[in-house]
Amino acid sequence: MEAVFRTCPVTGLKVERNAETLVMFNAVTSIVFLLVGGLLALLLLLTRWQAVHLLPADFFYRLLTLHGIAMLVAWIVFFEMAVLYFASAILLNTRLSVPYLAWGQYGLMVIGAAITAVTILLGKADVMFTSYVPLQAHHMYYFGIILFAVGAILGVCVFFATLGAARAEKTYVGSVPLVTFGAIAAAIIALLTLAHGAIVFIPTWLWALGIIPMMDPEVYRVLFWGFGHSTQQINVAAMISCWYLLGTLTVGSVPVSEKFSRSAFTLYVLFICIASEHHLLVDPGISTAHKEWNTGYFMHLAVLASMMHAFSVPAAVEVAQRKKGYTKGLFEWLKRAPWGDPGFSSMVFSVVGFGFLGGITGVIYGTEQLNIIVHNTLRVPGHFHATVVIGTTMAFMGITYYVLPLIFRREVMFPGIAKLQPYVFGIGMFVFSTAMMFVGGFGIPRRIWDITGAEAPFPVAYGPTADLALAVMAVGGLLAIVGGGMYILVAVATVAIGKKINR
């Protein structure tokens, strides 16, 4: 079939008509388990605020269990195929190659999602996100979750197909992209990540189908979080690939050293993954030296990536503001950034929330003497909220107030609503995550019901400045949420009735 181009007037970009679908598709369908994702954290919300403690406990594991799966996997690896269609067909001016791979990538995660979901829903898989063995959820939730990494992997090969293709066909010059670059990093993390799942899915479907007599628990854990943790690499790649292309599309910025962020992108491929090991580090099956070279040696020459781009991204829009005449003072450049744009407030959000909230606090939950303290308390959960919802989600949220008009030709509707989103989001993110840390402190437990020890031989209490905490902590999430739906409304308001662009 002959590929059918349009040229944007805006970016010069030649946009391919079955790329221009997938990304169409694969983002709608994002935001739709994002929809899914916020309204189960609602729920979860008010329940773990314990002076509401909305739902009984059979509700809570299941739907802590969708809520973990539609926000940490369906919500952004859709999002992620859709920026690996991006940064390989648009953005290298080529088609799409096997485009019906492509659609059969989209097709086996929709059904695979959906299989998982509708099986959890049933109650029969109310083992939350780790579904750690010997717990054993029915063997559809397995079987879901594999369509849906081998519809992942369809995706990973039609990207660099594509990247093949524009070679061949000479449609750039030089190097790819920066932004093609940090994609190609998030692809080949994605395939190491994939295949652990793959690894670790495949025989604990078989077991919980009674051909395979047992699992290993201690195997299982160790291949789960090369799967479960690697999962979230694949964001922090792509997220760093929307830092510069929102730094280009908002103030015409340029990496400052090209080598400087590809060396960086490099340091991830090589030892990210080695960071899914932090949570290993309470677990007695694996030895302490190895545990000390993992997460105390290795893991920070992915650290110390993460730092490169932190100078790198904020270094490169000061030159573009510099270049532009705001030159007085120290901070003029800041000052007269465009935060009225959602794309650039979206964007300094996610770098100071990833970077410091949630990349900081990782790096010391991360040390086995502190992790042995910390494991098991809500401070996790609101160190990963930090980076995959105030980091990734943003990121993502941010690119979305330009892929509308690029992709969709849909002029953004509600333009007052679309430039106050970012902040209420991410202030409310800030809150949540900052306090659900806090609480952590007094060793409120994660993954949990109730804190009171209602059905125990003895009651809990930690005390009024907890239960302060907590209620700062749900006062920060239900501000979030109503950023989230603030975003969902204009990306469906403008995908459905937003007015067209015929340019």
Given for the second form:
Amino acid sequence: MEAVFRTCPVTGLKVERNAETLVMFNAVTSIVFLLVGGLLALLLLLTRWQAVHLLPADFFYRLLTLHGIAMLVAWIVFFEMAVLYFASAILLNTRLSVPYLAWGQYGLMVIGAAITAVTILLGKADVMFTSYVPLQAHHMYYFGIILFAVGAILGVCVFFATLGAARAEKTYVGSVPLVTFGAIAAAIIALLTLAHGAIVFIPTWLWALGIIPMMDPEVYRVLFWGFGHSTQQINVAAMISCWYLLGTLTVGSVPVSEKFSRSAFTLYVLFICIASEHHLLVDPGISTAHKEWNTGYFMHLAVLASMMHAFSVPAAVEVAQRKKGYTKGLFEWLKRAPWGDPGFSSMVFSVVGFGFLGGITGVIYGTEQLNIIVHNTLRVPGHFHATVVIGTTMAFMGITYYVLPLIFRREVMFPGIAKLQPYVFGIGMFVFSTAMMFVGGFGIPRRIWDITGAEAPFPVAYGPTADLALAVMAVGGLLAIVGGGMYILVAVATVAIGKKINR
Amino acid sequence: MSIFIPEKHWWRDPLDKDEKVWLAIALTTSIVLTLAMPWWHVTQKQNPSSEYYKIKPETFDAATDRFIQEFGEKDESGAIKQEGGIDVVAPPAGDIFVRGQQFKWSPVLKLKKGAAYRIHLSSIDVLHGFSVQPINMNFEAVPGYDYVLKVTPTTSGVFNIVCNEFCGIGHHTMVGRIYVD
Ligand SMILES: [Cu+2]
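Pass me the form predicted in complex with its partner chain as well; I've looked at the form predicted alone already.
Everything in the complex follows now, all chains and molecules, and the chain you saw is the first one.
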């Protein structure tokens, strides 16, 4: 197949048609899932807000399962496939290797996600995103996830094949760019993670089919989190690559020290996959020494990596701004930053939300003794909505404002809405996540339809402060849903009817 | 720039003073955090238990039934008293049983302040979450594992056991009770 290239007039990068098409397909599909997950979020929020209590119980649990799959799996992984193709073929000025495999990735992931989603909607898989055995879903639920994961593995293979081809064909000399380096870290973690996914989901699928006996529930939990938590580390590595990318695109920042940033990515690869036992700190079946070794030593080397990026990403922006002449006082560089550029403001929300709200609470909650008061309360989703939504999702949203003109070659529609979008979404999510963690402090469980014990043998009450905090959480959540809607509106309108940029 | 090939070899790129200082701060923080857990475990009193035994769900179920028979509170007719449809048990200090199942915690426990108990926690079907409210202490109940929690109540009052691990459509109806006096 002949590779067809065009040259991007903004970055000077050579863009190949196959790579471009696959970035577009994966990005658009991810946004479709974001829309689905967002609508579900609205229904779930209005149910958890005890004063409204919208959905009936079975629908709540069903749609909560789908919300997890649509957001944490489909939206994020489809977008990551776009990031991988961009960071390999486009940043290295090369063609996408084995494009038919890349189409296989796309096809399998779409079919897999659809099978799982339909199975959930038919009421055959009310098991939550974690699907802990012995709670059993219909076998098609696991089958869909396996197809999706195989698709994702193909995508990672295409990424590595493209890197190899670029090196063999000498489309670049020296080291790959930092963003590609970060994507490599994400891809290596993805392979390790997806292997855990296969170890946990293939036997569970066979069990659901009645072919083999059930896995031990605690073994399942260990293996599941080897997959489930590590997938979040793919997100972290991909998100941080996006921070560096956005720094360059928005203010022209240059990494202050390539060695510093790249060493931090390497730490993720080495240590983050193993640090998944903080999900199991109050479980039987694992010794204290094992729990502490795993969550202490390994996790904090990954935390070290995050702290290094938390320094070097803002430092790169500061250096770039000072070079432009914004040198007055300590903070002129920050004041004169492009706050009206949604790519920039999204990045700032992402860095601050991930670091301060998500990261710090994660470290605290992952402490063995403190986990006793945290485990399975609303503190947990409060924490990961800060990391995955404010962190990863906002980084991806910020990238979208550049993908639209550079890859889709269309002018961003409704620039006024686009400018405001990160603020509405970001502030909404900050209020939502903070309030959710606060509510969790009262001991209110996650994943529960009713907290009053109305249908239970004994009534439960958490007090008026908790009720008020739930209302604050709802208001923050509603604001974030409006902000999410603004993002989807801008993205979909631009792709569908945005003015073509002729180049 | 982050999207272009680095000009010189990045490994030879020296670190700035600022970066070295930050690295030292970050590394110190990480080491302190790493040591905090074992330090706390050795010096403080509130730690998750690491005592557990593998047990068949049927065996645990039968052990809980025996426990209820032995220490159940009886009415005048000799039948075990119930609250909310659940047997009520007033055990002495020592080994006691809490059984999770879809969608019930049993038995209802009447405990004494200051007495030392060993709670045997497990499930006979799917996973459940043992969440004692309002003191907010949370542990996982896993079928096949007898998780032993050493507990000495220090305050009297009424406590709920809320299930906080999703266990099926009736999950929110799974509330048990502990009385301490
Ligand atoms: Cu339960």
